[in-house]
Amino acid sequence: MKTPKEIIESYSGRSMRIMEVCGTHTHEIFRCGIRKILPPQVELISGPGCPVCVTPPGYIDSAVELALKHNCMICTFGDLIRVPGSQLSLAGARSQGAKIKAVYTPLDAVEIAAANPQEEVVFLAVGFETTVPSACLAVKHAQMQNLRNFSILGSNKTMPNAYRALGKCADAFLYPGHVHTIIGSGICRELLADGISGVVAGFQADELLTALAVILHHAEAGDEPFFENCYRRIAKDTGNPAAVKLIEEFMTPCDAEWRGLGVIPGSGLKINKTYENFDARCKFNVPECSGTPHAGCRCGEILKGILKPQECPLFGKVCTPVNPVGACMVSHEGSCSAYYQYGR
């Protein structure tokens, strides 16, 4: 019986474009040197699976407005601080006196609000299905403590409709294992009806090799479309019912803007009417901002797999990890960051 590595190296089938939806997959594939063993007709392309990367500039503009105009203390994951808005990043706002604080979890922001009742504390809730339950828990804990000075500015994304929007960009997806640990693999089977193929993959080298080997095995056999769950030890078919129930209690689906991809219908989550007093947009009457990205940045094409990072004219020149122009270079999960670190 062939090993996954042998299956990959001996593949003689049709050309395949395989999209690594998850930024962690992109970095791990680079780190382990997996690209070096791929046959020439197999191409790995990076997708939109980095929450920082797909956060649109208008969302950053709204956060900057809350910080500078409404004097809110902004709590956020560290990567988001350097993501460019239309004019300022949060780091730029901090240089103008804004209160910007990096936290590890949404519950840290709740604790900060409880300890500082004189401050309006806003947590920037970005991320996919994996981080949404923790944002819901933060709202739940704030409600239990009757905190009137805590709210969240939401930009949470969900993957199913993003898969549909990107279906023509790739021949198969490496589905992110952590997302499907929450929502289960049922959606992947539903996508077969749309002609979308893919495999749920783990994050270790052997798991990624196995997932790629399975994709190429199906491609060589002429299976079209196909799906397998190669992360069964963690990602169950039913997902995590408790996490899904928590999301359904506090959130409601909505259309969402993705940086570079535009508005994808039904691909976002926002706080529902019952808990809208914890929604910073409602609380401070902050409208949705239509931000403008840097004119030369090609993040949009990179997130859709149309361009490789090194094909952006700014890559490695104007745009570097020290001086990022685009969100894909800021995040430690970003594809530009991965190509800069490993792929040059």
Partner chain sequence: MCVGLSARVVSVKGGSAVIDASGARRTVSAELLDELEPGDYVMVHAGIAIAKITNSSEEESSQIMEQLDEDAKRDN
Given for the second form:
Amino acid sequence: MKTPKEIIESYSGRSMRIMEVCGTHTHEIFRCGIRKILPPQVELISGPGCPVCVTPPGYIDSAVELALKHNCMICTFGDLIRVPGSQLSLAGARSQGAKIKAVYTPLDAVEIAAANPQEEVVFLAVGFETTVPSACLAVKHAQMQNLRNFSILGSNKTMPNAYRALGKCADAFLYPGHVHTIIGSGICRELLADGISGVVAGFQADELLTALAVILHHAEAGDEPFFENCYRRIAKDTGNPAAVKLIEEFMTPCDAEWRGLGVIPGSGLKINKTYENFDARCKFNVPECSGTPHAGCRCGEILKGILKPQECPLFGKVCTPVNPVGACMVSHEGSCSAYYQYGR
Amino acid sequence: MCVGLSARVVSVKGGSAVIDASGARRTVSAELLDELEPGDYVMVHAGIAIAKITNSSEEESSQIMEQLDEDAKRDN
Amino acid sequence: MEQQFVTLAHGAGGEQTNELINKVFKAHFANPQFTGDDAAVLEPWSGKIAFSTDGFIVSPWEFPGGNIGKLSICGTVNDLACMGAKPKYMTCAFVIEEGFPLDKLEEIAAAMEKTAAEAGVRIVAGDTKVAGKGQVDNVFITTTGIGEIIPGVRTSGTAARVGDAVIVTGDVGRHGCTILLARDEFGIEADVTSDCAPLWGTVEELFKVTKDIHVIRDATRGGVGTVLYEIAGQSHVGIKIDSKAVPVADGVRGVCGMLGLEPLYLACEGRLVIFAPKSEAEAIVAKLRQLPYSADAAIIGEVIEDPVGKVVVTTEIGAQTMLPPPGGELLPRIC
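After the form predicted on its own, can we look at the form predicted in complex with the partner chain?
Following is the full complex, with the preceding chain placed first.
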């Protein structure tokens, strides 16, 4: 029996463009050097998987406005702190005196609000289905504690319509295991019916190798389209029903803007009307705005796999991990940052 | 947006659980999982246990590889 | 007894300043050269002099495995030791926040005394300033030290050669991880203590094994990963490390897993990165493993010709990839 690595290295089938749509996949693929063992006709494209990358500059502008104009304490996942807005990043706002705090979980932001009744605490709720339940639980906890000084600034996104929008950019998807841990794999079977192939993959090196081996096995056998769940130990076909129910209770689907990709209908989630007291946009009257990305930035084409990071005129010159221009350079997992740091 | 951590459940109380990952311990929410018990392994993301882990990645990988092997033999 | 605090009067240069110096600093730093004159007067020696200074701010000021006093001695002692210099004399300058408890200041001085004694270095001059509440965070310390270089020793960041072995003297990232946990911002607990230690004794033993050591650098802020990039750049070489060979304590690994951090980029305060000819490496590691602060020493890689200025990692799947270069603020990540 061949090992996954042997299957990958000995692959002799047609050329394959495989898109990973999760930043953590991108990161691990680079960290363990998986690209280096792929045969030349197999290409891995880093899709829009990192929610930091797809967060539009206008969202950061809103967070900065809440921090500087409304004096809110902003609690956020560390990833967002260096993301450029139109003028300022949150790190920039912090150097001007804004209260910006990195937290491990939104539930900690609720605790911070409870412990500091004089502060208005706003949690920046970004992320895909994996992360949405944590934001919903935060609102639930704040409501149970009757906290009036906690709200969230939402920019949550959902994958299914993004898969459809990007379906033509790749021959197969590496579906992010933790998104499907929440929503299950039913959607992948629907996509299969639409002719879109992919496998659900875990995040460790061995799991990624196994998933890639499965894709190449199907490609070699000429199966078209195909789907497999290679992460059944965690991502059950039915997902996590309690999490799905929670999301439905607190959030409603909406159209969402993806940095670089534009608006994808039905690809976002916003807080339900019932809970709008916890929506920072309502509470502080901060309307959505698109902001202005840097003119030369080619993030959009990079996210779609049309351009390689090195083909962007800003890459490595104006735009580096220390001074990121586009969001793909900001997160460790952004394609540009990964290419810059790991080469190739 | 998927940094997940597999961790062992040390104790469960109400809606929360103390988990241990290579000696790092933290209280996380257990509200999204039923019947969690000490000794179970869970996947944790952003302070929430989002799934019980039923077997190891090695086990799953070898099951998948065996399946591929059978497929390949059948096709030949 | 009522708790006493440092006040602005302690820094005003009058009687209370003298009281502070006598009760806290002279009591702990007593030695023949610590006279209280405007400058210490020292006898010269025949060999070369190594001379270094470092400022210390750490929040919280005390942490499992040490406090800012111990840290401020170790930092300068280790900088001197890396140049093959026996630390001889040090000075220390304190900036203390008004309201800092006197007994805590004494704890800091006691830690400095103990650490200096272990390293065989004398504190011969000092300065104390008191800053208003909120102007500094508890206590800042700057130490400066001079040391006598062992004859025949010529370590330098530019001296790594292709074929050298790369050795670390213990598990990486402990100090950074300890401080992160001590700040308690992420609700995580782990049994991790700082590796903060004075390493002159370690270096002295090392040079008894061989004088043919090309580079010694202590991995402080920025961790071992930053040192590897520094040396690759300064020596115009490439460095290849084996990810599986890098020692990481369990607790550190767990915390890094939770927060998405890389242990190679977490600070150390008691770890050296050593570049020496491969032929000497085994003997060096064998000696290090007998010593108190380097029981987990390991060869983690080697110096290669290409790519110049870069660090290559052999990963768990056997592929070779680049270690991401150090950059910016360490932020926990979720994605």
